[in-house]
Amino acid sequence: MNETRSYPVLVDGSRLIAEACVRAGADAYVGYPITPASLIFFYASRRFPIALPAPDEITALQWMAGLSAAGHLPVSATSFPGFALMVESVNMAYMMELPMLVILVQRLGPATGSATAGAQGDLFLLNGLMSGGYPLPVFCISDLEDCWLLPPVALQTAVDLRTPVVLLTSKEMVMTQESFDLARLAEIEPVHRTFYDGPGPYCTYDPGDGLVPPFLPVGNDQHQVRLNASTHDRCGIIQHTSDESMANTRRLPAKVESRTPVLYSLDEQEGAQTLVVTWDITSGAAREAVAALRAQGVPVSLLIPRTLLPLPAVYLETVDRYPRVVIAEENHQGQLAHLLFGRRIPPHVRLVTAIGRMIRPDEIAREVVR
């Protein structure tokens, strides 16, 4: 973008998030349109190579199996109770090591909620939705600059990886219109992506020396490749509990456990022994809350996670530094600060939650002073 001139435009996530997939080099998006995801629907249906329109989530995710499959890296937006249908075909598509990204628009639950209420009630689900407790890469956006600059991430690691990717975000980010400076917005690079070209018998699962098998589409005219759900060998054989196929299996939260980028970011202030921690939409109020309590004179540091999962250790380091933390987040039982501590939180670690509501900044600004 020209670094000299300003666009200052009214626009969503949805947008943001739908044009950025496709200049990272998404071509294909299959969904079903739920709100408050059927944005992301809209403006992908006119801007991707191929767009189609599923007859339910279920069929979505096979799909897109399907198409990533055949070499195409494909997209999909939905809300919980459509990702509660994709589920079995996540985990059909993790097994398979199918690279693709699943933009999941949080709302209101249990079941199916409110759907123009927003929430971040999802975090728990995506710490267990894999069979067998394995981690699945998960992203998280916090602002609209995120809505850009995310999605580029999510793709290349989904292709790094060779498995699917979680994009998390809210009701707000996707459906509110905000004023934005698009010159702000840095050019996308296209994911970068290789296929195996070695001489064959081509394995699909063999990793070599490293972590990540190379990729081969299915239906090139080199080689065989075989695609398998189920326990199986590095040639994609099914086999029971062998050495060889319990190798394969521990294979796959190895790599992304090593190679998931952490993203987040973290404003420490100088004499600060206050941590404030949130993510997603309450990012928002956490900003504001740390700049007045700032400008009151009240030293506090702001930590923002943008990766959710793998859980990175540098968040329990940084929280281990402060004598007090707050954690700010949209649901009931204070997600994150449970997936940080476990069942028992600390004494000096206080939660502001909310449910059918946004949190306020006043709302954390208040919990740090008191």
The other form holds:
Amino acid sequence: MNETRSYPVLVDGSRLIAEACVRAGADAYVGYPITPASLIFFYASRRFPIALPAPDEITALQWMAGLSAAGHLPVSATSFPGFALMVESVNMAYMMELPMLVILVQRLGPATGSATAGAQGDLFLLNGLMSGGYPLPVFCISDLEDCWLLPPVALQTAVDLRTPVVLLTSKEMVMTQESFDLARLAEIEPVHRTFYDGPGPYCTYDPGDGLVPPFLPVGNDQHQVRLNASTHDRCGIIQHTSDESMANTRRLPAKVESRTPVLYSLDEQEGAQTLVVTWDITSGAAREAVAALRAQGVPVSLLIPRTLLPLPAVYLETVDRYPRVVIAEENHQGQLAHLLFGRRIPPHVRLVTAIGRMIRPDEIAREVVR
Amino acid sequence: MSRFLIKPELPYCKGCGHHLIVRNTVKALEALGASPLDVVLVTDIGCHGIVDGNFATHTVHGLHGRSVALAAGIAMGLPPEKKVIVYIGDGGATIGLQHILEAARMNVDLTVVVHNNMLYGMTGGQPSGLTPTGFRTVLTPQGYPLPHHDLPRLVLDAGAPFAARVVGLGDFSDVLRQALEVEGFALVEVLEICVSYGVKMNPDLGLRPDAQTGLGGANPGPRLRELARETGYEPGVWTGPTRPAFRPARRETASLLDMPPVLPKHSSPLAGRMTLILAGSAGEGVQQAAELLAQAAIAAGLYATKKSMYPVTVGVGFSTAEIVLSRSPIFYHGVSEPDVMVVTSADGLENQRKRIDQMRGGILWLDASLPVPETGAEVRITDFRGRAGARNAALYALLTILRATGVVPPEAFLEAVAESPIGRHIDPSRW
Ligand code: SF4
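Cool, the form predicted on its own is there; where's the form predicted in complex with the partner chain?
Now the full complex is given, and it begins with the chain already shown.
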């Protein structure tokens, strides 16, 4: 991309996501069509070095796990109905410690819901995805630039932490076409990845002094590799609840909690008494609301998380600094609000929610000045 | 001890047929001259699945029923000289039948060894899709009422080049060796009896200790052959047409961003923001017309967004596009009350009726064929469909609006049309 000359195009987020994944080094896409993720599948089928249409989403995740075990870096995109089928296999990949990226494009539920209506309704689902409540890294796209910046971060996290990672987005984010200056896109550094090259025996789940064991693909000619989705010891041998296997299981949340990059934007204004917190598609409305309020002389601050899970402590510290907090999200109950404040939302926290339509800037602004 | 095993004592009940499967697998691999690190053993859930600790090969222990799909991913990701073997039970083959059929259809380079002891052993002896009629299980003490799947026939039908069924007694390593030599999908179904549940529930199987297997414990011995015959489980080796194994090749691809820039060759008088909804019918070029307008707006130096809405049946019913044009960057691209509403068909009118009803200002451009709805908008009626035909009504409607308002120069729109794939077929400037 040329840094100085502008390169305006009409582009959708799906295209940027697929391109960013490949430039970051993802080499295999496994897809099953589902609205509103099919556009990513379409672009990925043109762009990925290996693109495989799977017969269903369980197969898709299993193929990805197999490809990942063999040393590839696979990606898929889906929406809730497909993601629901993937859940056991995502748990498997988490337990086996296989890097991969699943892009979850939210749409209106429950169940099949409205395939062509957007939503931000799957955060609760992701927060409890792992049996046992273990955290999974979840990043969330808030604008077209994030469609470019976050896939490489998500893929690097998958590799660094040896884990499946979810990149969360929603229908209007990946399907709306927008004028965009491609010259604004920075070069993408390919994911940095190394394989174990020490002496044998190699123990698949021996983290050494750290929290993440070095990776070695199955089928390599140097060392035996054992992968196991059942409770296992450091060498991948099935165990019931031995001390070693429990230590291994406890290591999984520890690595995710301590090593998931914390990405967010915090736009604080001097003298602001109210903090607006939002994520995903509602970020656009919040940006416009904040700009309009400031133009009217109302000071207001804006927090847009990009790392959603595990929920970074800095969000809690930030909301604690404000006498008023307005949380805007396109779901029924305020899912991020619940993650921040629990079921008992304090009176100084106001929710702006909607289902079946986007939240408007004026709804957020009204709640700020109330 | 074989170089494929690191522990000779297998983790199975005495007399369990799984012992023989492991021994025959090892013998077949030795006969092939394979080395342990050339082999990936993928095991399913079930008693057979805890054997990976015994193997010196790469081992992968996954979920119940999914091992064939997992192994397919591994096989697709490895070079052809690697052997990927799946151990799966009759229960796993039941829950994961589609994975087996898909791998066979695709001819993924796998050897699937089905441990068919005709029931779920690990969970207490429940019947599976491979339990034969009359076989007694803890849940069907009077005998299982349904017929069993015929796996070799199913995979051959799906396109597998090799399928076999053996009675799990003695030396069947040669069948496993043949399966391992196949370039592509091969399935070997091994019939056996779970000595813990199958024998207990079916005392008439005529169990006796069999010193020859050296396994100790109870062994169903020759009665297993009879049972196989009686229940229609005929042993055999079958081959289908050979074809290349499925291996996804890595390809070179072009950047998705190799798209022509929309250079600002025109200008627009728009100072603030304008929202427009274009509502028509599927198949009448609504989305394409809206996209071309967005491109024309960019060519006129504006920011633009375009959203599409249509029912799940993409080919019939309404097709609506929401367009935002703006002098300044657009962060929120929703449209609540549009400045301009363009309706080119009855489907579009029906879809937008509520919003039209709520419009307190703005302009409603309506096709002449449609009834005039209740609205606070100024209504302008034009014969879009009659003039340009149904297929081009949306395109013509937008051109009409640009000619009337100049918010984006009509030339910019005509250029966008001419440069698009439809530009070869139509020339809207003549309308
Ligand atoms: S329970 Fe049955 S299948 Fe399992 S090891 Fe024992 S005999 Fe074999």
